[in-house]
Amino acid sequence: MGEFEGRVAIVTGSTSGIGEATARSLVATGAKVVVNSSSSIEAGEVLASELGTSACYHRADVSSEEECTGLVDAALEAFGRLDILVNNAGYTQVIPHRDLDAVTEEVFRRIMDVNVFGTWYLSRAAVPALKASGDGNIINITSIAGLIAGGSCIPYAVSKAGLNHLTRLMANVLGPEIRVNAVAPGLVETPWTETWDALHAAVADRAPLGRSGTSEDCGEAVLGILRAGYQTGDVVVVDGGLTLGAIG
């Protein structure tokens, strides 16, 4: 029997990076997982096939409330219950913070639609099933960009700051049936950041642990929250100490 045997999770944006590592970690500990993406359908189907009978794939764009409802319904149809929701799907663009004019309304709205409204829509749709679980968990993947004046662009940082506070607000009203926490990574080695050599080098130079994070580091943080049954409303920073700042 695995540690999370019998538990069912939805992990959004789980065809690569942090989402994929989280899905794999959950399956390795006995859980069943609904793999999700909005566009990389083939990758999602391949991953679900690799994970065997412990996984299925469902395409949904979390910025659509209707598709969020369909994603929850798909989990219940496939596995009969829902215990864990990992809101990992996100969107950004790299725009220098000083270049205010480059932030179009379209860019700002798309980032907020996916990162904030998507998390809100899916969490709200999942609440009845998570309450029925008896040990429901929502874990939002945010970013240290929501805690400091940094990140890939201003709208992204604003969206992650909003998610951090949404985490606390929902934790305050959904207990005791549902715990709500967040994981806030620093720079992580993913397909999205694989060409950011200078930034990875800067993090390695500044962070006390001497490297960027990995997707597996974030997946382990998710498991840690699931194991900590008295933890809710927390934003767990996973950045190798990067945000501690210089000492001396």
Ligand code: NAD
Second form
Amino acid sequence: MGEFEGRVAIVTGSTSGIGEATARSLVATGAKVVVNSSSSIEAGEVLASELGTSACYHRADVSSEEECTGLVDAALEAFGRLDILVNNAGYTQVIPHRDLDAVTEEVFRRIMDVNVFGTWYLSRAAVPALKASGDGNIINITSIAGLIAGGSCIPYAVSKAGLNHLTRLMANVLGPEIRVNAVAPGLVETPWTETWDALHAAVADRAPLGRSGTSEDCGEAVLGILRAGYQTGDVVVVDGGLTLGAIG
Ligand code: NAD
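To test you: the structure above is the form predicted alone. What is the structure of the form predicted in complex with this ligand?
Below: every chain and molecule of the assembly, starting with the one above.
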């Protein structure tokens, strides 16, 4: 028996990067997973078929409340229950923080729609099934950009700060049936950051652990939270020590 045999998870944005690694980790421990994305449909179908009977793919844009409801329904239809929701799908644009005029209302709204409203819609839609699970878990993939004054652009950092607090606020009201936690990665090697060579070099130089994170590092943190049954409302930083800011 795998450690999470019998559990069913939705991992949003799981066709690449952190979401894909998390979906693979969950399946490796015996869980069943609904793979999701809004646009990379073929990659999702290929991953789900590689994972066999432990996975299915469901396309949904998390910024649509209706599609979030459809995603929860798809999990219940495919596997009959829902125990774990990993809100990983995210959106950003790279905009220097000093360039306030480059932040259009359209960009700000899209970032909030996907990152904040997406997590809110899907979490709310999943609550009844997660309560019925008896051991429900919501894990939000946020960012250290929500903790320090950094990140790819100001709206992204604002959205991730909002998610860190949403994590605490929902944890406060959803126990004891549901635990709510966040994983806040530093810089991670994924398709999202594949052209950010200078930043990867800077992190390798500055972080105590001497490298950027991997998607698997983040998947491990998700499994760690699932194992830690008395942990809720926590934001687990996975950044190789980057934000310690230590000198010496
Ligand atoms: P990625 O580009 O590899 O994956 C993003 C996934 O989200 C893809 O599967 C994409 O299809 C999906 N997606 C995008 N918009 C969506 C939507 N509206 N609905 C459903 N799915 C959608 O990127 P990644 O680096 O693995 O990022 C995953 C998460 O990790 C994001 O929330 C990101 O903010 C967070 N994060 C990443 C880093 C990093 O350095 N890579 C650091 C901190 C936090």
